[in-house]
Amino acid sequence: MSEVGSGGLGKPIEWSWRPNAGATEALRYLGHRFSNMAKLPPAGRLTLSWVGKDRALLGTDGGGYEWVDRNDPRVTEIRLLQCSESVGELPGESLASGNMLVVGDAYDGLNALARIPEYADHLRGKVKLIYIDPPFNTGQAFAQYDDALEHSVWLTMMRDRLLLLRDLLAPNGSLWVHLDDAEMAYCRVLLDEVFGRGNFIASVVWQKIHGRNNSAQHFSAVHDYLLVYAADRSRFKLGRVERTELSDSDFWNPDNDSRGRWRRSDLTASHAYEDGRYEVTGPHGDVFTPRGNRWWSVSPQTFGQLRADDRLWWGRTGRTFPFRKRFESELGGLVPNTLWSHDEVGDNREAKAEITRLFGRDAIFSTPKPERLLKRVISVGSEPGDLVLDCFAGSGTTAAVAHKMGRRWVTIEKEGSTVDAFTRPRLEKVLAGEDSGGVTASVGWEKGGGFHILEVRPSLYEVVDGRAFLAEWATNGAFAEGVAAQLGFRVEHDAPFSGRKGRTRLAVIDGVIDGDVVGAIVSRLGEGERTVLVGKGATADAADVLKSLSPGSRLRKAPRDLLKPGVVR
């Protein structure tokens, strides 16, 4: 079955469920989407189609995309990362360990983190919270993106660095994406085909606007959507949201337990408990069973400890039913529910004031979020000393909240604007105890910490007519840490070597491998090892001289063996 509807500029969208029908039945349905068996998901599981699915994004320098197919390098390539500053106290920390700032595209700056060696021991498989913010596709401009993508190319956009998102989640971890109307059903069956659907866990309504539109054409929102994901739901556990006045307005201690206040708690339950069904017999000798299709919620010999230790109420004249006290000393935290209001966690006016006290009333991000509810989000989702990422970073709520919670962060941002004009000196404010605003006295924060501005290195291939070339920067040491970041090897500085994958060693030649090449750099070889030795040319010999001096070892030649073939995920 299949259900098309308007997928932006006229081109549709699909809903499709395949049945447990025949394959060649299934492939005549959806013939024009897919040729194989292999590409067909699973029989009756619920996927989204769109058109250019099996296609690819790829950045333009006017801040939107263009289609390319996924076999295109400038996709599957993984570009470097740069260091370019560190800022604040960052005493004794390796780059990958300490919090970074990336500048540059979501996609490249993800696959950066999860791919290069050095970055992937710390971050791969690591992230306890991931809370995103992208583009709502609402169809409207903004000062900072353009919020109007076509419907397909958003989901695309959405698609890849969600696989990348999931590669960097921890498997105890958990995903919260925030959404409005305009695309939320869309990514919330997305994210059952990257996350499972089995590891959805709730779709949280925040309150943004405290007030009503009465200009409205039908319904004033007032509401956005976090959807949230585990990796893995059976290792997921969720944290306790603070108490409050109103949920603890209902503890007294009218019989003045030294234990301090409580409050009742029903004994009973609907379902049907096998030592259920018992008598009690009250302080006065009255006698009490569960009514109707009702039993007690404990057995016998629990009710008997609980009286023991004076955890029973039978009311002010010792003669009413009986109900377990809880006393407020002894309970954590609450159960966080799924509808969270603006006096609990912020709204958009507050986050909008927290700008303007932060940068002035001259420079106003669109669209901010409140501290309060980041606070909120990172609290029941991480613990101190966890790793929280945002790669839609913004003016950077989510990495300020989070240093001044106590957690190690990983933010991205696209625009270098934003990042000048934003997340930069936002977080420099919290390093210096500069921003007294939001959560700060809430948590307890002052000031200190620090971190590391990374920037997307530009792509090692030009394509020109369908056929790809080395940049002009990939020369030298930029183009041996390249070749490692592409091959996957870890950056070793031990001439001739640049970089180590095990036993195999990595030697990249900026220029034509020929026979003396090969020999000078087998014979630095220790016992055991091989190499893959990478140049931009070779001569017609260096393949067989390499095979008979070092077998198992391989010779590759730039751009052409480092093209990596395009796989639809």
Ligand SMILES: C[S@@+](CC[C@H](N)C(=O)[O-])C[C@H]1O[C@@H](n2cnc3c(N)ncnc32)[C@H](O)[C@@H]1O
Given for the second form:
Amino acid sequence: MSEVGSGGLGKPIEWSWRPNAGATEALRYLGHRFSNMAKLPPAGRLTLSWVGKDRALLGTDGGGYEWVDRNDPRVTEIRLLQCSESVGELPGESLASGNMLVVGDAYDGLNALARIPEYADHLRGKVKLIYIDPPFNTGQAFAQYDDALEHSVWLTMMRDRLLLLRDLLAPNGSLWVHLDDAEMAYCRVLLDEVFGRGNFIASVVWQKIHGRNNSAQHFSAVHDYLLVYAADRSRFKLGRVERTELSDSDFWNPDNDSRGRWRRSDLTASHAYEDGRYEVTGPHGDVFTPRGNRWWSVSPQTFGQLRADDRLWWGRTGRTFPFRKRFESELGGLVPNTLWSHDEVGDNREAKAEITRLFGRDAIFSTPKPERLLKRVISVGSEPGDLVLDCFAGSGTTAAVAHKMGRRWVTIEKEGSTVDAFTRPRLEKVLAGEDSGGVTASVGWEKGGGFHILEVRPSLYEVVDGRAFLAEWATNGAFAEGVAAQLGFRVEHDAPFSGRKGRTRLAVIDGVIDGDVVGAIVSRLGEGERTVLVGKGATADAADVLKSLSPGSRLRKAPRDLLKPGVVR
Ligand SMILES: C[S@@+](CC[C@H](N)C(=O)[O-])C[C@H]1O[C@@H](n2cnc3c(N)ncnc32)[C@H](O)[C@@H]1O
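Switching conditions: you have the form predicted on its own, so give me the form predicted in complex with the ligand.
Once more the chain from above appears, this time first in line as the rest of the complex follows.
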């Protein structure tokens, strides 16, 4: 194992955390160390504070989290993604432009997607809609995952994933966070901090239970929340919801108008209007004008145009006060409201029935969401062809509905057993046209498409007594790819080089770099090119040889020179 020495980035990197340091003190401390990176909130801004806010979390093998310092290399590193399989039809697509099911922690998956150039090119700032349904922190243990994190662990877990989600969101995109009362209020303040309070769009209430629990201690809770934030409120446009039979029930066509069904719309308003008091004459000579504190809502000219275009209704007799005809075919969708009832978008029971229909009675996933709920979110938050992301996939409802609705998608799930039992087989059924339930009929889905399955690779580092060593798997090609990811190089296999950033080529040596190695690498550089040469060690003369042969090229030692300081945001 190669050990981290001190002085790798010019100064020693100190990342052992200080258990008793308060948040402010620690922020000041880190701000002093990395003054260009530390971003303290402006004085006077309302922020949520919690124990450990200045620290980070590392996933444990048991599925939980342990506190670590923000500069722990296992937090600041960029994990690699490995494509283990491709499913269905993916005609000639590059991996990152296709649909992706990522198996691993959302933090590692999102970090890789946002920072490794091959993925970031397709995803960073390009995701139109993010819907997440994280563990609510209800204190329960579900069959597939534990939902009882310590409050500050939950907040830190969410904060670090929300920061990455923000980087992936398109400037005109939106983020929807599904929660219940356990953490909704805290998460809203956290979202204000991450996305800016001005970008809050709405808090939608979803009726998740159609009924009542009469043995509840106090209230029978029947709703969840969807907190909606825009990346930038001024650029966000919310779509309309489909007109329902209920909202359309008052359309008719008693005069057999060839433009189809229409409904009556009032031609008067209660606000005074300069041109709003005039007399009109009906088909049989009756004269009408608004009375009391009502005025015409259109000018005499507009009224004349409506008359000429047969857009006025004077009643069946032709003698009643006129109304405007509003044609069904000319009306767009409805502005969504913030209360979504079970009959419009389904409830928990419907979601469970969808899982049972796909996998049988014995396959129990505890917290699925109904496809109609996701259909509503996806239809108002995105357009066909847009990219939709969910980093708490569960049974895969978001990806399944996005696929059926012609969106591209990325979804991440931590539990391999959930992916094997639900997420993956569900998506395979959608592709194969073997899922006739959920929204399949209403969106006209048949079959087709494909997706890649990617696994988050283990950490590049092992940490022993506060010191980082390269992990044993980091050899040869895997080591070179790991180095490329940490240093932001695009992987390019062209021996002896393994990556490129503009005119700079990356050469990674799985061993010690000496003068001969330097000479051999430099001799392969093209006109005007430089190299970053990374090895697990270097002889004393190697740096000088490189400087004389290729000024501007750099020698780096792994892991020491790969480590980054954590950013306090
Ligand atoms: C409430 S469920 C999502 C249910 C999903 N919306 C559906 O319709 O099936 C939350 C999921 O997030 C997963 N999860 C929890 N922590 C995670 C993390 N750090 N990274 C990725 N997935 C995580 C859990 O394993 C669980 O499957």
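Positions refer to the first chain, counted from 1. Quantities reported herein were computed from a predicted structural model and do not represent experimental measurements. For clarity, a rigid core is taken as the largest C-alpha set superposing within 1.5 Å between two forms.
Once both forms are overlaid on the rigid core, the distance between the two CA positions of H271 between the two forms is 2 angstroms or more.
After superposition on the rigid core, the Cα of R316 moves by 2 Å or more between the two forms. Core-superposed comparison between the two forms: the CA of W252 exceeds or equals a 2 Å shift.
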